[in-house]
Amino acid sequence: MKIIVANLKMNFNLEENIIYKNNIEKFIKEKDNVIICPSFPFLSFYNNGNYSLGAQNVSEYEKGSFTGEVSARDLASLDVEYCLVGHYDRRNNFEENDKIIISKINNIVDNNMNAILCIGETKEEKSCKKTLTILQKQIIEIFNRISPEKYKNIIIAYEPIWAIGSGEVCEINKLKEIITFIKNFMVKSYKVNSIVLYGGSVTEFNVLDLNDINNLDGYLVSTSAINIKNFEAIISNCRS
């Protein structure tokens, strides 16, 4: 079964979530590898299910008077294990830069949690050819500035900026290529067999010819996610 990360971003308000955790209970074992990344007011009400428990956004900072900031502290303690950084919504919306993103995921990995980390290139990076010069930039930036002990903890996530939310999947051949190049570098450049997801208009239709990647360990799936007969759908047809 492959990782399958549910990002459910600004979406769900309570009486919302509780429809929603109450359907997806009934249909995830617990030997899918799922993980639900719900808002922050919401994360405690995911607690003790049948999957793994992800916030969608960390603080840069440690602790202190930061008003309206989630630590990971904070997060370790609601028993979350999983953080996404680098997000094409907080790079785009939030102007974050690599220098945040690094300090997030050391946050990330010193409160023992693992790190979700978005790396992806544009439409016109992708018409230039340029799609793996891009990805290389993007993980030596990141990387190079972590010490090594962390690489375990970091996920890395291969999401198309032009994919998402496009109706539009990344083409199954380049898939492959892109992400045998990302395993390949990570050995080559880090010493670290690294895991490595998918996200880009993921639905449970298309995910029967992504399955076909044996080198993808999994997916990050948002607008699929968020229709619960669609999610279920998926996560059915990841099933071994």
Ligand code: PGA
The other form holds:
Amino acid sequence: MKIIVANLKMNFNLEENIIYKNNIEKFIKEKDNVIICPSFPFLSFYNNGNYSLGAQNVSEYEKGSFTGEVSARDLASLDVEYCLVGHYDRRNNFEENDKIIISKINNIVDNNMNAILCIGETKEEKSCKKTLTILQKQIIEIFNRISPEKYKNIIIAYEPIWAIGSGEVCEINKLKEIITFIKNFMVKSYKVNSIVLYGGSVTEFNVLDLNDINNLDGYLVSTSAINIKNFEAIISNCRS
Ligand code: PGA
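Okay, that's the form predicted on its own, but what's the structure of the form predicted in complex with 2-phosphoglycolic acid (PGA)?
Following is the full complex, with the preceding chain placed first.
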């Protein structure tokens, strides 16, 4: 069964979260391996479901006078098990750089949670056939500066920037090659069997083909997860 991470981004207020939660609880079963990532104020609202809880962000700082920040310690106390890091939305809009990403990963793992590290290439890099080089570089920048005992708590989400929210999904054969490359690189360089997800315009339709990629462990979905009907169809299409 593939893992399905639903990144709700900044889309639902309280009323909308109530509707969403009531609906998804009708169809998500424990064995579906779903991780719901609501915005901060609604994290505790989502606990106790047939899914795991993920946060969309965390502070790079541990504790103290950081007005407006949310610590990994805070998240862990709310039964959050996963936290996104290095998502393109944050790299692009909030200048989340490698140094910040590394601090966040350390805080997440130190608080017994798992980081979901997003990596991916731009359209230009793809057209210059630089995808694998870019991914390798992004992985090295982070993993070389993290202690090895933390590796097993880092999930990698391959999210090509050009595919996020664009309706354009990575071509299957290309994706097979990329996932195999990442997995092999992690074993060879860091001696870890990393969980690797794909994100970027996953829908209830293309997931049927994506499911054929055996070593792909799951998906990071936003647009299609926000729509209840599409989300239900994705989950049902992932059931074997
Ligand atoms: P999308 O977004 O599913 O809308 O392409 C994925 C993401 O932003 O993580």
